[in-house]
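The form predicted on its own is given below as one chain in structure tokens.
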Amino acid sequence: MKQQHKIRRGGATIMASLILLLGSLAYIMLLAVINGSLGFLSAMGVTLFGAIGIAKALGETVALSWGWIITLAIACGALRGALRYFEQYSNHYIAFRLLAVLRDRIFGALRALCPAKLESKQKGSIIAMITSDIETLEVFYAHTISPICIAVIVSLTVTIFVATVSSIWLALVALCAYLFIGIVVPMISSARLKVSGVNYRREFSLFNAYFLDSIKGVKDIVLSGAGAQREREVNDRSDVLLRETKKMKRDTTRAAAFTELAVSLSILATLAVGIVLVHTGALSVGYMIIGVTAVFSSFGPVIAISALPGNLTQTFASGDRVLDLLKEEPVVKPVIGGREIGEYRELSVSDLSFSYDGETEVLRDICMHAKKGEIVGIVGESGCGKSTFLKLLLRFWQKSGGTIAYNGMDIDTVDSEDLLKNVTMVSQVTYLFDETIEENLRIAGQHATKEEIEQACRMASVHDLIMSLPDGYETCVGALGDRLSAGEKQRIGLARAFLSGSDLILLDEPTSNVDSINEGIILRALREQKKKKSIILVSHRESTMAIADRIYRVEKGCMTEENK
């Protein structure tokens, strides 16, 4: 069973911290409120006016003369046009604005707890939040902060203006219809919606996880034969999306056609006590007329309010996934300001122990040493702790216990940025963006020249299969690097970590995807950057070993040192 994803905070919390968010822009914002609670009040100035004339026409004593009414009832058409422009346009502004602090602020979260916390997310939720989710949340800058203020400012208005021109009483039907619509009736959708909306934003997360997962390995879903199963469970899924998106849709239909019979009812309502009042002679027909239009034409704003509950479910679900991550702790904090390792010399570990979750030990005392123009060699069974091991050297993981030090230095006194520009790793499966062999290669050295590009290459026995393809460095290597064998991308990694120009390279597992003839390619190139570079080469082939100049092996957590 799946389990379901419950909003950690309140409505009220969620809304605040959002808010909070605007920081500077908060001017902004206040000029959308300014402007839109203005233009409203021009919208209604039109039939007012009109109301106004006709009251007039009635015999009523009123000041304007009636090409002051007309007028002022053109003026407040034109200015409800300009009104409304500045109001969308600041509105709009702050959301895509705060939209782009977001997704940097998200990117930034994301590169603070990458690797280590991102090894158990699926990648799909996460592409789901800086896509779907931030999105949901530019409806709540641009059509959620102003609207309510607006109804609020809007509904005092009328309240005052009828109860001052036309009847007390007409102002307290308007007051309650206001505070019924307004508040009552979004309590109630947003109780129905809430429940609907959560398993909506939970569903489509999960649904594009699988989706981009399923797509990801479509060529080894293919050879597999596991296709038909695959579309099987895609389609699956995609009905239980389907089906909480039809309900959610269901229930904000009925908030919809809840709100507009509590309006046609307070209208009702208004109507009737103006027709009392002149039945009774407590209000002339004129003024009756004036204060009946003045609420009739004033509920926009508070419908906007009564409407926001079916996107405010989505918004807050949004928003705590969001607000989640950029409160998540890393595993491990960045060391900044920290000692810098300069010229790297030499590696030593002792007494290194590591557990995932506090009980269970992976590794436990690790003793190993690593100098300049030397290969060590880490071999042991899958699953024995040697890529965690690796991790723990670029500190990716918090060691539970011992020593990591470079030059003499513990590693949890090194410069984080520091430690990445001395210390590198070539991981399992090397990824290709969808750009040129060049642009995949820069990624390791941005400002490297042509020349240096090809030297590094050259490094990684992978220049002259570069040069032997069609465009050469300028070649596309495709989506997920699909025109490139894992040997060939192997290379192009290897080539990565030496453009680098780190003095220790960590390789891992780099011929476990690979032939015996690409593994002698890259154990060649390898040991023919021995004496520039130091290297921790792990891997689970005996064979690999052979260049090493000294060799641990990893069993069940501890690493011995082994005669060659």
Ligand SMILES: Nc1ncnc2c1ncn2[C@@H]1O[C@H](COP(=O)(O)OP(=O)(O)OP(=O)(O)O)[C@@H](O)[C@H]1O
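Predicted, not measured: the structure shown is a model, and the values here were computed from it. Numbering follows the first chain given and starts at 1. Basically, rigid core = biggest C-alpha set you can superpose within 1.5 Å across the two forms. First, how it differs from the form predicted together with the named molecule.
- Annotation: Cα of Ala75 displaced by less than 2 Å between the two forms, core superposition.
- Once the rigid core is used as the reference frame, the Cα position of Tyr85 differs between the two forms by less than 2 Å.
- Taking the rigid core as fixed, one finds a CA shift for Ser205 of 2 Å or more between the two forms.
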Second form
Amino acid sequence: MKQQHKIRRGGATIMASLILLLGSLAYIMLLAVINGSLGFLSAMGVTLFGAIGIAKALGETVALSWGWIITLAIACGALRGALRYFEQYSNHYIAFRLLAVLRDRIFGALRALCPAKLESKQKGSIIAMITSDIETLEVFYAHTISPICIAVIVSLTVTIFVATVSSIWLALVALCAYLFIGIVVPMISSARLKVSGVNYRREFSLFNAYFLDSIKGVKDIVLSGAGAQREREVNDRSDVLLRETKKMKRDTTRAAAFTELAVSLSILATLAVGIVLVHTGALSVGYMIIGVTAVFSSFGPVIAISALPGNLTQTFASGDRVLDLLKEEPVVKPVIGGREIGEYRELSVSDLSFSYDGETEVLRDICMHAKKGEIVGIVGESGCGKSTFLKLLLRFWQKSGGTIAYNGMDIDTVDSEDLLKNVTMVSQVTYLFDETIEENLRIAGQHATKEEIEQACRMASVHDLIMSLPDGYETCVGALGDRLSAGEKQRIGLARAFLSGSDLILLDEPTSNVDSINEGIILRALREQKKKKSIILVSHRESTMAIADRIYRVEKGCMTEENK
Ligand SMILES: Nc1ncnc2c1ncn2[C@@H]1O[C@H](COP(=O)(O)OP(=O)(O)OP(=O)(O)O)[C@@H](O)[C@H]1O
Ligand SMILES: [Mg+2]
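Okay, that is the form predicted on its own; can I get the form predicted together with the named molecule now?
Next comes the full complex, and the chain you just saw is listed first.
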């Protein structure tokens, strides 16, 4: 589960690494911070010039004329609007650009890690990462770093202004107040908020997962008559979530109240010090008003910081996961600039061994060979390692020992892209994208003509089916819902394989979900393809194996050729 991720890096390291990820976007972030700080200072300027006007009316010597005071106050107001616009603009620009950059980086990292990584148990958390962690990080960049920087800049500017124009004592009080509201208060409340925030998010995702699962499995719930019990469980879980939500809201509200209290006390303290200074004659009334007004109107940015801790824990956890993934080494390193297979002539495997976990060997000392134009069958009990063998032939996993050689070149020296161009696989489950049927087929042959696509579908015995759909090849897969059966999807997968220009096709149970009539059509098509394509065929079915020229049997991790 996502929340169980242990944050391994310190907060500062995560922040620094995330900022480094920004690259050239950092300049725009700087712009956002400058605009934000100047924007807030100009908002303060309106009140401040008002205070300066009052001081002048009280008879203080102020270097500015009435005309200037009024003009500057109006200018500050107008500037505030413009700067606010640019601040928001740059923040959103960064946010959206950054989401794109981050997605691109993560996708790039995943491409290198796949497919081994996506087969592992972590699949769920990777999907969670791509969807929610990146969104959380957007909050970090657009709504966390800027507020912190703006708070520091504004607080320092106001402290220096008050110290030079009004009184060093007032400035000191202000500085203490900023440190208290911006650092001490968030530290105190974060301990509490962390617990209730984590609990709330855990319950929230548990509830969501359970609810979604129930909706997905509603058919089986109805069939098993488990509706009433499931409903009770949903209600119970929803009560638990409500309890956690209340706790979280209560803690957030308390923290906000605590901050407000700290701000009010700071204002009172500033006022008290101001009055004492006037009484002792250290400060005139007019300049006391200027100093105190400046401090009063400057708490906005530090209040914003004290509202952060609630989501910082979550942000750090997301950042940590993303950084982990970006630095993860792939199980299989892609071969870039390696040798090219050229026209496929033969495949020879000798003494091949493989284990997923480094302990139990799934395949041991495998020897087999296949030639151009041959259909080689592989049979064996479920779970004996047939699919694993095909995946090794595509280098989805790194073999532990032995050789897999295409045209005499070991697979580890063959260029990864070239390998996938020359060898294609139809796996046991075909994934169809939420696009039209034609687009789904086109991923295997970008430049194929309509005729070629239809031809491939005829060979895979799926053309008539596609023509019976509402819009034929233009039918959107999403609009069909569950209408396509497993066998139909499988045949579309097969058409993809025919469409790809690969000489060698690996078929993992191509006929497992089709009836005997369609099996016959597919097998006939495969036999016809034999002239042009070579095939390695995994199947349980005796009838399918009838078309194989030679058959290997996998048993207890070993492979032996059967006499036909
Ligand atoms: N990603 C993985 N990580 C760890 N073990 C795996 C992984 N994939 C498969 N296995 C294990 O390796 C063994 C061989 O699996 P494989 O899928 O190759 O069998 P199969 O012969 O294709 O079975 P079937 O006929 O049911 O498709 C099984 O015990 C399976 O549990
Ligand atoms: Mg299999």
